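Take a look at this single chain in structure tokens; it is the form predicted alone.
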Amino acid sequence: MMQQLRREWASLMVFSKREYIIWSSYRVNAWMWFLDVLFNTTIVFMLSLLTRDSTLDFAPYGNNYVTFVVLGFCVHYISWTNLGDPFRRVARIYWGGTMDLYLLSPLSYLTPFMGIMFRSVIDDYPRVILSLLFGGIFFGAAYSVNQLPLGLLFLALILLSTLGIGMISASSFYLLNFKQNTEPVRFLLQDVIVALAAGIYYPITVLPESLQILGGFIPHTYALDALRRLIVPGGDFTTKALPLQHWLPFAPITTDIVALTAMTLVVLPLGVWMYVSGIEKARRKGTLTRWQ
């Protein structure tokens, strides 16, 4: 068992190193990556100027709109990678004609997939740190670190839950034969529900009740609610804002933990099972790559 784990880990490191070499080979991309985060943070600052004299109520999320939206960007970057990237990685392996070669090795189904996804991990995850730095250095964002361990817990939960949804999305490539760029899971969640009802740019409380309830079905809503209470200066730990918080007899942060943990325990194993089921279906039908 330990030998198998060491082999999987060593293989994962090789895949990851390969992706890092590819990513770092294009230096112009690195500069554009840096500027993209800076420009996005600048847009956030401009939006904060528009809301400075606004009557929009940001309670219970503190009093710094730049921090409010920068944290929204942080969750967005994690979600964009974990939810949207797995499908693109599977498509890359398929069109490159290498999936069957990977599966001839003694590796698990997940090792090549996770290793190839590493390129997006090094491309997108550091944007979280850059957004926080740019917001604080240039645009007046302020952060409370008194509850940092709890904040990191919520970051871990949103990472795992969105990865589970991303694997459900990736499974549709083989399981449902979606072999084009657009597939329903990522489109409906990332491009529609998250963009509309997660509250990245505005508090979810300004939305109609129906959209607030819709937002309660995605993990982003609870991660953002908790992170903003914990990290934005002046965040309120007691005032309930989300529909589920009004329905459950817990403190808001506790409700967020319960909701995110439950979603993670459901979607992550489901995503792994669906991804493996899709690979096994393709093996039976001989459609692992386009060359077969």
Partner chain sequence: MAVEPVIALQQLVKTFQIRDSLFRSHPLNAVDNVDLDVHTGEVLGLLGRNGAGKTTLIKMMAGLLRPDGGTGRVLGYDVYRDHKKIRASVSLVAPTADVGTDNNLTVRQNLEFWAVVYDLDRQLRDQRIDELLTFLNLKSYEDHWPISISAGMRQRLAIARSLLVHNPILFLDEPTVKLDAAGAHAVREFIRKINREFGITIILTTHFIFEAERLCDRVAIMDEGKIMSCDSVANLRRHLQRYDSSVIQCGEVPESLRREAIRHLGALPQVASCSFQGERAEAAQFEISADPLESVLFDALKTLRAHDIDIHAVDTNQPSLEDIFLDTVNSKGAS
The other form holds:
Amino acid sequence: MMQQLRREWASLMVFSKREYIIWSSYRVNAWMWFLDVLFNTTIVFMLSLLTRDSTLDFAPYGNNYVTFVVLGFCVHYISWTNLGDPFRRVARIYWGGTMDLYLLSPLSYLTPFMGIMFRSVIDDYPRVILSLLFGGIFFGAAYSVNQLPLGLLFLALILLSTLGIGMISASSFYLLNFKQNTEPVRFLLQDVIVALAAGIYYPITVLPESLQILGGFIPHTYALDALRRLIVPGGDFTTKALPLQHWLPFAPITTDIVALTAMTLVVLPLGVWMYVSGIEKARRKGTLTRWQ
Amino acid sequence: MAVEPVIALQQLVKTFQIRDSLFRSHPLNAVDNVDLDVHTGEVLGLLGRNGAGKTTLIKMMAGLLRPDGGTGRVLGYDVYRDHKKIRASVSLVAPTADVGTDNNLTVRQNLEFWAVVYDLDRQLRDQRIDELLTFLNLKSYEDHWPISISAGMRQRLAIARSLLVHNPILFLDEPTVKLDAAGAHAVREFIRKINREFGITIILTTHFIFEAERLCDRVAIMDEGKIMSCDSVANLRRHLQRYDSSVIQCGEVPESLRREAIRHLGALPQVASCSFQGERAEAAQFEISADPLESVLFDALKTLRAHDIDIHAVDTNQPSLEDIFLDTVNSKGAS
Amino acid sequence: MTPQSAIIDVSHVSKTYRGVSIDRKESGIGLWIKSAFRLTSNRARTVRALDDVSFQIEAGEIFGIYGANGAGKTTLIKILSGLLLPESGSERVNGCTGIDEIKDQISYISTNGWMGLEWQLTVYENLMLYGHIFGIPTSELRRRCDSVLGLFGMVAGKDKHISELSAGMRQKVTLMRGFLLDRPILYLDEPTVSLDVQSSAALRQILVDAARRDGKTVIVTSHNPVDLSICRRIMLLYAGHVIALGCEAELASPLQGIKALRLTCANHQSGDGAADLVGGLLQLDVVRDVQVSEGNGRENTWRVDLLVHRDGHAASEIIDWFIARDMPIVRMRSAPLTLQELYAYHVDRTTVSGGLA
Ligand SMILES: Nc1ncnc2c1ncn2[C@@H]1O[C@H](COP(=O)(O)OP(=O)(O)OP(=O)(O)O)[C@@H](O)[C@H]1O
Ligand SMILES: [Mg+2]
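Switching conditions: you have the form predicted alone, so give me the form predicted in complex with the partner chain.
Below is the entire complex, every chain and molecule, led by the chain shown above.
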């Protein structure tokens, strides 16, 4: 058991090393990466200038719009990676023709999948930190750190729950035999619901009731709600805002924790199970390997 | 046989659904009731036409494809239940060289990567990689990127990858495809070496029939998913019921000497017939048929030399494995 | 050969690649900083892929190219089909010299990598797609598809998806694709990879017919000498150099006084038998060269490939040698020199005399 874990860990490390070599061998990557985050935060700053004198109500989410949106970005980057990337990752393994070679090793099904994720870790997660930094240094975002442990808990929950959805999306590669670029789960969540109802630029409360309810089905909504209450200066811990918070008799943050935990507990095991059964199905149908 | 076979398959079936149109499909038995025992330490060749089911069979034995019927054990593991364990303890080389070669890593980095994935002991890693690079003549390319080396070199890299760990079974699907003569020779020698030295059981497919004849202890000839025959080359030859013959061309042979020689040759055991042709001195030749020829050829040559007959050329005619293969595959098509 | 009849005329073409290789010691953050700021110590290695290559191919000829991995075959075809500009030298293909015209003269059939087939489409759809890309009118395309499907015996499999095909069938699809285009020159890069014995023979016949009946010029590269048996002339390529060019007899002409004897003998001794054999046989005056390798399977024999001088009593002497050692000969044949042996000879000749690097 220990040995197995050690082995999986060693493999994760060398997968990561490989991803790192690949990433760092494209020089443009580094510059693009830096500039991308800078541009994004600049846009936010412009927006914040516009909204400074408006009467828009951010009610429970404090009074710093830049912080508000920078947090939106953080969740967006995490979601982009954990939810959006797994399908492409599996596709990359398949089109590269290496799926069967990974399977022919003592590794578990999940290790290559996780291992190839390191690219996202070095490419995308640091964007979270970078955008927090840029916001703070250049554009006057302020962060309240009194509730840091709770904030980290939410960070962990949003990481896990989006990864679970990502795995569901990835499993459709083998389960539904989607071999092309667009994939329904990811498309529906990432490109439709998240874009529409997650509230990156605006509080979800400004949306019509129906969209608010739709937004209630994705973890992003709860993570954003909680993180903003906790970290934007002047955030409010008691005023209910989301539909679910009105329905449940708990404090808003508690509701967020309950909702996110429940989602994670459903989605993560489901994702793993679907991924494994996808591979099993491919093993039956003969679609696992590209070579003949 | 007393030793338990490493692979034992009974009535193994794999059926693919081939889609005709959106709603209709028909089944295709890619592997059809295959019985096969592979013994420890042997080299088994799978021969067959395109689409005969060789690759499908290999994939099932390697645990990459789930059979649809029959039973099978590989290394004692059940092909349905313990496929994970099977996969962890076999190696495989796919015919497409680019499989498993990351173009962003150098040749050496590629091997270092797979060494960890395949869980090779840390102490062994560098040494094993060096050994393989040297043996496959890749050493001078170790710091090159795979895109910048030729296809044949990449094939060697793929073979090197699969040999990083010495698993008890090695599947080779068309191992020498795309290699030049020297490369193919090196790979064949290597296959032989790892089979001898480490006792690794090897199952290979190839379309170069002479290659199977050189390497394999036994060959299985497949057609349309069935195994038509499976035996050693010598036994398959015996089934053909054809005498091996040999033509020995000689220099001038005086009349008396010729009779003497024929008498001696005819008296050798196992010789079925022996004749002499040649009116003109320079075209004199003896023809000997025997079963098996191998054991008498040397005695025949000795006899002729003992009579001081000058030998110009010797041509033994044994049906090659290619003859046997074509015979097996074609006779089936005719019936 | 007069220049007029040459459909392909390549003169003094050279090409050098700058191969880059990275230093093994470089890794970690150092590598990252180096590459981000272009500080890499990438030592550029230059590879001379083609060096002063000149040859001509006549219209309607079947022309073979034989050479080790990395001899420069792929570079050559890339230049011939206008995908790559030669560094120096000139080429004329079917009367064209401009890059834009050259690229439409050759139908290039390559089998590298995943062959560029559309994975989600059937064989037939792939062919149609490819034909449409090259602007063949639909009705004409249908006719041609049916004819190539018949030619390669793939009619039964025409509705299978590429992902469902066996290795050899995929190879046939790439071949068929090349035959769809009606171009004067066919270039086949290792066409028999993964093909079974019968299919390779069928392909050879198809190529002969294409040259004879349709007047196509066919260029074949292969590592399998059998594939090149249909060629009128064969060019031997080594490290970017043309080391010999001619029909098989011409290639063999410097070795006219040499013949090959191939025998298998029992291997009774243990120890370093092969070296003893080679050493012993080389003592004989008639023997020019010996290769010894292990015999078939577990037969415990040696295969001995001898190149011997034609005059003299080579066979008798060698048989006597084996009789004297009591090493039974179990098989023996005298066969012409293989293409590989000719190649090795020409490589030796040029590397010794010409001083190739
Ligand atoms: N995943 C699949 N789905 C449907 N049919 C398949 C699949 N894989 C293989 N087949 C079919 O099974 C048959 C056997 O294929 P297989 O690849 O085993 O042949 P093979 O003996 O390896 O041939 P080759 O010598 O060309 O490699 C073929 O008719 C092929 O079309
Ligand atoms: Mg195959």
